[in-house]
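First comes one chain, alone, set out as structure tokens in the form predicted on its own.
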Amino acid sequence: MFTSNPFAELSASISPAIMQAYVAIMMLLVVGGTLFDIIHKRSATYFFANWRTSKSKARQQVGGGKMLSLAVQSAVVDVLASGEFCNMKRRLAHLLGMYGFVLYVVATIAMVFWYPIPATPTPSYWPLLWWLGALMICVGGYWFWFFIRVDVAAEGQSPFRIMRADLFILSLVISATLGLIWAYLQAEGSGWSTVALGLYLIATTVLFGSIPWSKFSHMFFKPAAALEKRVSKANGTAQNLPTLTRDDPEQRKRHSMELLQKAPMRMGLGIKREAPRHY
């Protein structure tokens, strides 16, 4: 089951190219909502505005070389490590639903248009990714959803309490799960398979299709704005926000005279207080 292409198997009963004229009209949806989401939002135009602004105030010139580096780092750091978030367990599960996700698109490309009938025998390491895929997307997403939310480990709200902005994450975790129920129920050979690939196409539909209401364009975006937090610190703007840096010992400091001058003598001693669990 792990190693067979479930959609060659499909094949027997949906033509191939209509399969793969499904993936390239999703491919369509991500292209299209991810221009709207950025007409309507006008994200392009406040972030070439923002970078303008920081390169006019700027208190030092970044050279080419610095230019690179921080490039580099943005991508190391702030993407494919999703450095920007503080709690390991949000970032790990962040991680898995993001290397997931990534698994799981190019194993179903990869299956669809190269291998999509018996005859063209699959490599065995396309339909594992897949599976492997779904799975780590399952694994982050549920995660995320029962465990990590701000609104549900922080704020005490219920977990099934659904908002707007939940729309990415929702579509995204349903989709892979009905996926993966839809190919073990086809190995099967179950009669059920047939519903749970109409669920499974009419929740990718929704995730491909609601970019402009959802937050998957934001993993377009973020590799930008990361950079130009990075450039605005090197350049001195911080983006006019304060900023303490290693560089500065003597600010840091001070801070934290200023902080412990502030805080009640008795803070948390001999109460017992519960561990942060926010982000």
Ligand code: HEM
Contents of the next structure:
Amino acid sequence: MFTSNPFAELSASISPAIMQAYVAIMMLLVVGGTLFDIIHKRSATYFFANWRTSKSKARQQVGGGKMLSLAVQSAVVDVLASGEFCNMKRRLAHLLGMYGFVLYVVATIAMVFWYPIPATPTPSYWPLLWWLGALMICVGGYWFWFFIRVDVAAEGQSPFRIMRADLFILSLVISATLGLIWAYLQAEGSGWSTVALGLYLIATTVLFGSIPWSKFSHMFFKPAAALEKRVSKANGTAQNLPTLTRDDPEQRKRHSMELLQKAPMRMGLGIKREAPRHY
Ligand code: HEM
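Switching from the form predicted on its own: structure of the form predicted in complex with the ligand?
Every chain and every other molecule in the complex is listed next, the one we just looked at coming first.
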């Protein structure tokens, strides 16, 4: 089951051309949905306006070499290592979801386009990566959904309270879950695999079709925002935000001690308070 291509098996009832057309449409929805999101939210306009302001207000100019090192730091720390998350559990859940998604998507594209029928034998690592990717999305996604996200962990809300903001995370984990259930039922030769396939296609179409209204395109925005944050810190504008960063514990401790000394007792800072938990 884990080393056989589920899409090649499916080609007995659905032609590879239809499967390839479906995946191509999903790719177009990602491009179209993200562009619509950028134009609709004017994210690109704000991003470049911020970039220009930061450059014009810079206390020190960031040269080409420095810019390159900031871009590499951003790519490695903020993107590949999800370094923006202070909370280690949240970071791990995000890494599982992110790398799982990449493996799952790449393996799906490889199996549907390069090995669509049993006559073109699929190297066993592709189905293995597909199962592993989908499982990682489920582990990272359900861990985040039921145990880590703010409303549940800090505000004690029911994990079954659903809001529009949850469209991305929910359609992502439900699509991956139904994909695993369909592939398992198909491998078992169960008649229910057709029902599972239908539900899997609906969830996947919602995941890629709802991009203008979900958090999906954050995976393209966040890297740009992370780089902008690093550049503005390097040129001293720091987006007019306080320059205290997680990676400067000495400055943070000094700052909170200053706050404590300054704050009048009535602000309740005298008493032992629960440590803040960053998500
Ligand atoms: C490539 C695939 C990616 C997947 C599958 C993914 C998945 C997720 C999920 C499920 C969430 C939680 C959404 C929610 O709060 O409902 C999230 C949040 C977040 N992701 Fe990603 N992500 C990806 C890429 C990235 C990249 C490339 C970055 C950064 C550079 C990033 C940075 C973040 C940040 C900072 C949040 C927290 C946003 C917030 O709480 O508002 N993600 N991501």
